[in-house]
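One chain comes next, on its own, written out as structure tokens in the form predicted on its own.
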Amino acid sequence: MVKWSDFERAAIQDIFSKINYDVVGCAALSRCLIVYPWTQRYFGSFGNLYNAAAITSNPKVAAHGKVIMAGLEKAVKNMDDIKTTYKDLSVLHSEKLQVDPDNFNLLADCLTIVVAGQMGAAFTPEVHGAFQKFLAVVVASLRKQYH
């Protein structure tokens, strides 16, 4: 069980009241296929994803990002039990997708820029440590099922 104080519980509300989930999203996917291409072997269905201009107009790598954000905004309703909300997710990509779990870690980080990039000066370094701290129990708890 994590723990979150008063402030890191806001300050991760805050910044999801905040974002566009539609450019969030996107953006932090598709950074993450450009700068991590083999990333891209788990979207072969996705069509053209040869180079940045063709990742960052895919409607399908567009519709991922806001499947992914929804996702995340479910761990933020659910911020005291992310593990058991992500039960589900976390068999769909160990036992189904069989994504490589560092993969996480890697969309974590590109999340982190794109948001650090959208909130500016408001994503100081208590924000940026809560939103890292967020994003550590999302990836272990997606990670769970891979134990």
The other form holds:
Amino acid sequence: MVKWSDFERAAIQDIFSKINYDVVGCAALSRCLIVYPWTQRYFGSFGNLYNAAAITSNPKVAAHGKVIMAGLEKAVKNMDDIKTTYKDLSVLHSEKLQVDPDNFNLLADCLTIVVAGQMGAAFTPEVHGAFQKFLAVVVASLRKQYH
Amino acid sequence: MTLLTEKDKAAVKALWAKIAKGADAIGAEALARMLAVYPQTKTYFSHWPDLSAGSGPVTKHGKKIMAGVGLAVAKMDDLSGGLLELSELHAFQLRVDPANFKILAQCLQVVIATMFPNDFTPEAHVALDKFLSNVALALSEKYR
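Having seen the form predicted on its own, can you show the form predicted together with its partner chain?
What follows is the whole complex; the chain from before opens it.
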């Protein structure tokens, strides 16, 4: 069981109440596909991903950004048992989508940078630490059902 | 070492031109963040009395790190040669596990994102990430 301090809980809830899911989801996924282009291997059906401009304006990327944020919101709403909440998602990523779990960290890093850009100075080292811990738990939960 | 294209080099130089004035603050903030967010990195600084953000040692060392990054920007066309002294320092004295270079690079980029959100576009981000990976490789060249 992951232990969350009051500060960490509040910080995570605060971040997710402030950020615009549509903007952040699209921006984070776009950044991941641009900065770590090998991640495009999982999105063969998304059409034009040839350059940064194409990626950031691709409607399938935007739609999928929303899917990712909805997934994260589940974790935010169930912070005390993300592992169980994500059991099916983990099976999906390992057995159906067959995503190399190291990629989860790449997306997590991009998401952090996008949230940092949105929040500016409010994304203090302490808030950053809480967010990093949250993402680490999310990633670990998504890795859990890989065998 | 991933080859930096002319486009990458231009993008890094353009970004550096915008952020160089705030280099000291960026360095101090990135280091403080690294110590707070990735506590395992504190093991390299057990000789410092104060590891908190804004403390003397952290501020001073953050400045030193950014001076190193500035040097790397200037020596972009030959990082191995340009960073030789720093490379030997890291290999024989500091012996920082190379995984930590990636961690610091991430913290630097988070700080740049908070301070320069409009300049740290996805294009600038990929160029800087490639550049910092190359700097890390140059710094760990002499390890073995």
